[in-house]
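We begin with a single chain expressed as structure tokens, specifically the form predicted on its own.
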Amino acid sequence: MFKIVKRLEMAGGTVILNEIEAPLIARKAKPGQFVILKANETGERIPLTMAETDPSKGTITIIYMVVGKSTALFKGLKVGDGYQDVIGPLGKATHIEKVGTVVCVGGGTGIAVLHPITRALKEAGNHVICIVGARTKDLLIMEEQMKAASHDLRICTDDGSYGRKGFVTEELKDILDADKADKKVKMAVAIGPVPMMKFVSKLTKDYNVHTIVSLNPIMVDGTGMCGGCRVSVGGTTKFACVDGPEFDGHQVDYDELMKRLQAYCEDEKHCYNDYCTLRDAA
């Protein structure tokens, strides 16, 4: 059983932090890979990309929002209980490089799977630039994390409750046409919703810039057996899971991935109503 060690509710309660005792995996894992957890014997297997890993204490730390039976399953758990499984490191670890100037964008839980590439680009000498972004100022993660892990932190709500009302790619047009005449700017990743994926992958190559998004939303079972994970990359299929999860932002067919991925949002929603039905009858 893999113990957890610490537990924090974050975003009312929506997303929640756990840090997990793996020393394996904690060992060997590299900013931008992931781990499959399973709450017991019958539970579902889901992937997840590691926000933290601590060699030392033998830990990883996972973040995840509470969206369907497994993941609210997975918020039952407390200190002191454990996964039945926790398997990993899997998929291929980010390419960390010196380069120059970065930005890096994240949206909800994504800005978890972006600190630990974001601190591993700083540490190879980029000048990083952060940009993060939440619907609201409550839905905000890891903010502290984030400014230490950059050299300057935006931060962007939808609402304007905190930081610039708007969208991350508002904030990132910005850098970019700031940046139109030293072009400093060599590399953007980004990391959260489909959507905001899409949106600055469509910016960043009306400016030339290369652009790095994970595709972990899409993955099902982790290891390339399901197909769930099929992707278009520059016209050629891939698996988000073995093939990745990060990937060229400028060659990946976004409206195909949104539509795979709303295949089945029905299913879930009945599967998480009838266990939530079930859960709170007991």
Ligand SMILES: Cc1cc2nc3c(=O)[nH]c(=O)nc-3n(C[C@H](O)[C@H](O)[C@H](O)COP(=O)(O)OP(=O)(O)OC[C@H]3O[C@@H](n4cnc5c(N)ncnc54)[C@H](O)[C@@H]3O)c2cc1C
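Switch from the form predicted on its own to the form predicted in complex with the ligand and give that structure.
We keep it simple here and write out only the one chain, dropping partners and molecules.
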């Protein structure tokens, strides 16, 4: 069993943080890599990115949004409980390099995934501008950590309850427009909901700024043996779990990804509703 040693609720209980004992994984993990977790005997294998690792303590930290049956089940786990299985580190690590100025764009729990990458880019000597977005103020996570991990933090909310009113793409466009003359922005990293990554990539393509995105297709094994995680990148099929999860944002077929994410939509809904009914009855 992989024991939970710390648990926090964020964004009004819709987002959960777990710090988990997994010494072998903690020792090897790099920014951008993920783990697959399975809560119990009947559980599903769920991929989540490591938001933090502590090799000396032998722990990893995951931050996830409660969206369906499995994440609801995870939410029920308390400190001292554990996951039956945690597998990793999986996927390729982010390629960290000094390029100049980098803009990191995060939305939803994508912010948690973006955090270690942002920090590593800053440590590598880049000037890091960060834009984080949420639907509303209460749903924004990790503001303090992102502030520390970057040089310049910008906040957007859809409803204007905090920071700029509007989408992260609007803030990004202003930054890129202001940068038109100097061309200091050499790279963008966008992690969040698929539509957000799609529109960020569309924008940065117009400005010719290389962009990395982290994709979240449905996965089973995470080792390249099933092909369930396939995504189209530059017209060829890639397995996100081993070839990614990060890809050149300008090459990704986002529409296909969005459709594939709906594969088990109906089944999942039933499963989640059954679970909630049982849980609330108990």
